[in-house]
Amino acid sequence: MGYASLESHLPSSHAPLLPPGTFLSISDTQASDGNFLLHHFVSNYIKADQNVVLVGLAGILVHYTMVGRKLGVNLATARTKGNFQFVDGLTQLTDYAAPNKEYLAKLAEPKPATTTSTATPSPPTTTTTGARITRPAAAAATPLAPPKVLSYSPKLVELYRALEGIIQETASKTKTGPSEKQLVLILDDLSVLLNCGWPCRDVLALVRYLKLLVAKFNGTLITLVHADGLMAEEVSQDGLVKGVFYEADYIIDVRGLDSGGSRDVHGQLSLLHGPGYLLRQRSGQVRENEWPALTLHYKILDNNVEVFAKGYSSGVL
């Protein structure tokens, strides 16, 4: 599978996979990249012949393909079989459209009083980027209507719709097959959306809707977000980290050593309980010590990652 030394510390009920219907949030810093954990889960799900949908907001397909080869996974073959789908997130978000300021300004305009009459749909407005957006007040209430909370960021709605279509198609193929497969949706860097200009509120709304969408198909959601201490002063970044943690069942925090750099230890992993896990624990849905909260050290090698308890690195012993 992925990193053998990490397996024993993950939830044991569905090892080496995560429990269906759960949400894992990975946080890291600029100095300690947590991307290696994403490679671990991609490798595990592909080797277990499960379905993976990877949204690349920071990484490209070539990067994941090269790392996958080191871990013994051929993503090209997995794509041919239909087990692996890669979505270039920034391509879906072109032309890097930030929230539509013209649309927001029109919403802020005072609305004239209207009399009771047969409602007629308002004509769609066209933005400077060519996107056609229908005003929510006049939009027909249909099951396919975009989530209202995302209406300020039309490009995020397009990304959500694209992922919804991929997940539904993948799930439908699985049901017609000989056995039902588990699905995992991975977003490799939510912080990129903030850097591209989307507000924290809309990014969190996207995460919530994707969490509900994946849970509908009994799948698993995994995201990565930057949680640098220096960024805590930025309201949007700090709000994103706290908001994602609030939605999560499991949390893995990747940090450097408090004592500084080391040749034998590259950083530490803190396995934490999210609110979702605590609620399921109280209701008796998870076994005791299924996800023990503890801090481990790790060392990144060329084609592996060694995870061990504090003070048990090969350099110390």
Given for the second form:
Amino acid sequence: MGYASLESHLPSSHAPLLPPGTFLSISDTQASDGNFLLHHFVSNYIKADQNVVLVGLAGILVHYTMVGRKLGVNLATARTKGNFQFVDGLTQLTDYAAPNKEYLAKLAEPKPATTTSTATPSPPTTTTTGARITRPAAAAATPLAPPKVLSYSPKLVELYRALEGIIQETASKTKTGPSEKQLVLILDDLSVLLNCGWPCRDVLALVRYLKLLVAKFNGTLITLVHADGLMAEEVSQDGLVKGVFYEADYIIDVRGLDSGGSRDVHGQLSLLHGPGYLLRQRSGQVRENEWPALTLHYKILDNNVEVFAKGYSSGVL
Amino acid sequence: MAPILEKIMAGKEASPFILVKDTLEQSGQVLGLELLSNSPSNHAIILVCAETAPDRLLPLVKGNHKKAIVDCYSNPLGWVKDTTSTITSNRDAASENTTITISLTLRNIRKATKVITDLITTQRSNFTIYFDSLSQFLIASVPDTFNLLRSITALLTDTSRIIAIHHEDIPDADSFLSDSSSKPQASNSLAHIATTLITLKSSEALRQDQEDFKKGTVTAKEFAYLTVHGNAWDSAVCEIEHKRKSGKVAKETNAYHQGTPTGNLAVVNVWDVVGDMPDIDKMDLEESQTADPAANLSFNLNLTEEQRKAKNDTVLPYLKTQESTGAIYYEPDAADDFDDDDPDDDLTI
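Switching from the form predicted alone: structure of the form predicted together with its partner chain?
Below, the chain from earlier opens the complete complex, with every other chain and molecule after it.
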């Protein structure tokens, strides 16, 4: 179930999942990648048979599948079941990665039946100019549709509409029984959008709209943003991190140790109270000591991540 | 002497524009909402929600005031086509007031200004307008936000006011431009318009400063956007600068304290929250409270009632000359030889 030692430090009301209608913002640095936290949540939600929509802006499906395997989840099976949706936000996000139309026309021709292993990357989907997401013409032949691709659009609103469509589809497909499934939308990561040229204000608006959207579908939003000290001088980066922190209900900050690298401790993980958390406490939505603000240390192992209190690393004890 | 924050909360110090400046480390929302809840009961409250969902903000405004919501939160850039009408009314069961909700986008601040000023004009007086974050407006356009504020202040009367929260640390629209250093900082300009400026600091930050001061060291601070001490629910420190109508500016550092996260706010002396008063301030305080200097003497310097009366009744001999314009009054004595002639008459210069 994800990383056992991290469980006790997460909000407990809906454990091992996050409370629906909330927004968890994870920040990391170059020295300490916060990616490991995303895998934890992917793993937990899938094991609990809930819905996951993972938007890979900085990573490809293969990567998540491999890590998922180490944590004991089979993303391919989850995709077939409809629990897990991967959205490719990496290959065609910018206009210089616009697909070659001739090449795509060739692909769309009927091929001899081949078993496409779900672990290998699938051929690019046919996309028209603009920002619509379409399934490939040969969907019937392949056992599993390749991941939806976000294609370039100068306006970020198109990206929002595309994600809106995907979430609505995912939620409606898996609506079985009286209780609605919980959904988690994971954006890995937001800084990519900034680097691709969209203005800070638009990216923050995207976060706001997505937060409101997933709340309607009994869901939680998780985003990853890069928050290095060195990048703080750049106004858009700085504005994005601060803006996201003001929007967030829960903040987890992953940072390297101030004293430098270490073999036994890879970095520190801080659970932080932002303005959003303070307001929720004021209204009584979170109890006093439900989620105390503290700093922990972590170590990344092959199949697991150990999270422990400062000074309690197994190398020390 | 009651802390000035307490007086402001109770409405004893009038202030048409209260600006609460906060940061990620210490949010001013709780204080702002408390100030809002303490508005006079006959005030209508206009909540301009740009950062917090209206349904989350509304329950935190205590009191039975008539409320109107300007919702800039749900659709900030107009990406969602609102199928419902932009103005909806909800009957608030608890207070039997109808709450109007107006949806607004922040795409065009000038349009937003029109909507808000229209709302105020219909209300005319006896209202408090609350901005839960000016930063969302400032990130769209700095000059338009200032025009918005000036349009509102132009419509204020003795019975209406603005309370606004401003996040000092969020960059405004101008900061993204390459020549931003030559432009005035929005924070400073806002501080000029506001009649009361309350800057929030976390109690822990002040405690750290105190410790450093006592030890004579400066603790090295690792870079962090937010620390684990941020947004403690139990207390916060407020630096207040209040401009009175007379022109006098009162500057004080107070603090507030809460017993439970959902409990009442109590304004306290900052040292109750942060720790011991530093010695230098203790000395200043003692000096200002010095006892009467005529107290511990071996002789009596005080006046009796008779003596005081006699003193007040004395006519000072040359008082008239003190009040004069400069003309010379000459009153000759008996021994003077008064001659009106000019002694220099016979000179032929």
